[in-house]
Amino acid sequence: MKAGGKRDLVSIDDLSSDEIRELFRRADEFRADLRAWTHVCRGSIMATLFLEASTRTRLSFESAMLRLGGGVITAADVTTTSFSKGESLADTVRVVGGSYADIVVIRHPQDGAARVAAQYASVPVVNGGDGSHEHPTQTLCDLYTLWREKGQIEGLDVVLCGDLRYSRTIHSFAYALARFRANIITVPYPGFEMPAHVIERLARDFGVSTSIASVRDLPGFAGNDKGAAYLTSSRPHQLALFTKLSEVDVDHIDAIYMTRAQRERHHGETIEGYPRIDREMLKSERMRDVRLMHPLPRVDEIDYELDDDPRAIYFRQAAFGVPMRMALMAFLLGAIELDARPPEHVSSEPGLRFPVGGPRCRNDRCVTNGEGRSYLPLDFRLVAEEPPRVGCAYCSAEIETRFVGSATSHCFHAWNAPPVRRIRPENRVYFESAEQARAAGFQEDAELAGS
């Protein structure tokens, strides 16, 4: 399915920590005159599959591939493509990417779709927001303008504000602020927390420590703050002396990142009372080097008195999507080399496999639930071992598994059985339960030599 040697973006998991740096380099050197690089990519066509509403994402990544020298197709109403005919992702971006485009871009509704679209075609891929899952080329321009405005990442203190749930741009950026071993600041409105997994994560991969956040003298956040949370992997000693109920006082915030209350993804949730920022807020002498950023589009979360105040800068940190796409449109295309090393382990590589009868991504959201069920694999990856704990390869949902198998003598025991050691990771098919393995066609307690 997928050409070898290609890099696609479907996560900010696909680039280095060392290639992000060189990306936001090479964007500085293409911002000093947009219009002096049309040389850059002569010749090359993206194409743009944008089955979700999009002004800014949508049209600065047009912006970037014409001031590079290249052509731009796209594909903006759903009403007027294959797709409302029926036809699958995966057929669709076969045909694309190939003959009639260099690169593809793609936003679809579906948690998951971008690694559709990237195991598919035939070159590179890059993720425009796949449902509430991940919006990475967001989270470069993001960490960009943080790097531009503050001069550095790690050691910042970052509240992440609003819809936490939903929104693919804070699950990201979150990622990424971890990371570079930045402090985030969860302020989510009450129900829409964080998920589970996104946390969960957070501590197993960047190590990162949670603790109460204090933040109850914050006009604007009073109201939210029973939800407030303080997430570090930069102060291990600070945080070693609290417990679980004690409270970080946060005494400075270097930004704040407001989104919108997601109502797309909604399902008949109340947003009343959602948290707006206003002058009244940013009077705080914490918030006195505040830089207050935003998605866009905003709807009335932040107050447009605001927009006149230096420290309000989402219109320039939208401006700057145009010259770090640039970067990583030309990057992905081999027309410039980044003088970085890239990840050991692309998100994109494939995982587990699953046998039928197996467990199935519990995201009812997922590309795998919905327009995938009939062709995709199960495709998990081992995220945790005890107990074994496996991630949804597409949308990174997490699901605990307590029973192991082995594909070899279809035998299965419970996670931590003495015989399970004896099975070669290359082996080990992961249940859910004992009910699960044997409707899978194994069988327990039998014999597990040679496995």
Second form
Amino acid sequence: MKAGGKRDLVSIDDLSSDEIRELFRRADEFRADLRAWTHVCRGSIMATLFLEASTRTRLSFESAMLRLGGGVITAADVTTTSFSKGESLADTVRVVGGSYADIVVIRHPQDGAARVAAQYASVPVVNGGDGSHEHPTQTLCDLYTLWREKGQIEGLDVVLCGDLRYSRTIHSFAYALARFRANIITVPYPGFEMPAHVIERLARDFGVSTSIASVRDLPGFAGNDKGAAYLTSSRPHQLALFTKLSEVDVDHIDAIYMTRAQRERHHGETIEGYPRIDREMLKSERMRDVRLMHPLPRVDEIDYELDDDPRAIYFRQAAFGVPMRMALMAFLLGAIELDARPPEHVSSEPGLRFPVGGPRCRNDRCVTNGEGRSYLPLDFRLVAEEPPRVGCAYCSAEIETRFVGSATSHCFHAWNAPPVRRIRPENRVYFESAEQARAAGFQEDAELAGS
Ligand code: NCD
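Switch from the form predicted alone, shown above, to the form predicted in complex with N-carbamoyl-L-aspartate and output its structure.
The complete assembly is shown below, putting the previous chain first.
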């Protein structure tokens, strides 16, 4: 399924921190004269498969490829493709990401779809946004812009504001901010808080600890009466761990990253009093050096009168999309090499395979419950051991699996029963309940049944 050696960008985790830094330096070179690089990818073809609306992402990718001297083929309107006839994503990318194009950029409404494309295409695949899951190239642009503005990421206090639940740009950006040791202050629109699995991962993988604080501590964020969570890294040589936002020096906020309500992913919720940033709010002393960021499109979250304020950098974020994506594509196509080492694991590697009848991803927006339901193998990763939790390898949503079976004996046990230690890790199969294990043809261990 997966060609050996190719690099995909499905999640921001697919690039190591050193690679990201090196790509920033390459983007600087490209940016110095955007017109000087038409020899870099001459003869290469990029396919953009966009099954959801896009302006900046698709056009900046296409502009970047043309500036590198390559060509572009595009399917930007799903009604004119064979998707509308019911063709699967797997079949489409097998063909497009085979002989038609040397690299594929995909945007898809279902969480985890980019990973499907990466699995079935023999050429590199770039995630241009998969449902509410991730948007790693937007994160590269966001991080690059912030880095250019502030000279560093480490130690910055960054507010993430708005629809944190469905904004894929927020999820990828939060992982990157935590990795580069910035502090994250979340100010969600009530009911649209950061998904639990994102917060859990920030804690587990990056040592970020969470505390809930009263929104009174962040006055000016109109429409938020529920609470803000302050997340900060507890690793050594980081900012001290705060337990309450009121103890935090928020006198200087380095950046506010605003997002629109992702209405296309809502279920008819009424949006009233969505946070909005205006000139009045930026008058506060704490906002003196703030950078106002937004992945765009803006709907009504930032007053137009702020556009000329030097602290508003959202149009710069969009403009930097071209040199940043030039650097990324030149790298993925092998036209430039990086000295940095790749990450140890990449998100398109297979995880744990599950028997029919075993757990399914509980995210109804996941591609394994959507267009891939009939053909995708269920695939999870073990993300925590006590008690075991598995994360869907496609959309990253997590489930607790309190029963563990052996793929060789077809016996299962409670996760903390002694026999579990004797099952080799590669033979362990995880279940949410005893009923689920039985449905998958596993037998209850005698010890457990007797207890
Ligand atoms: C974002 C997206 O599509 O996730 N847009 C973008 O790519 N710049 C943000 C959004 O649509 O709100």
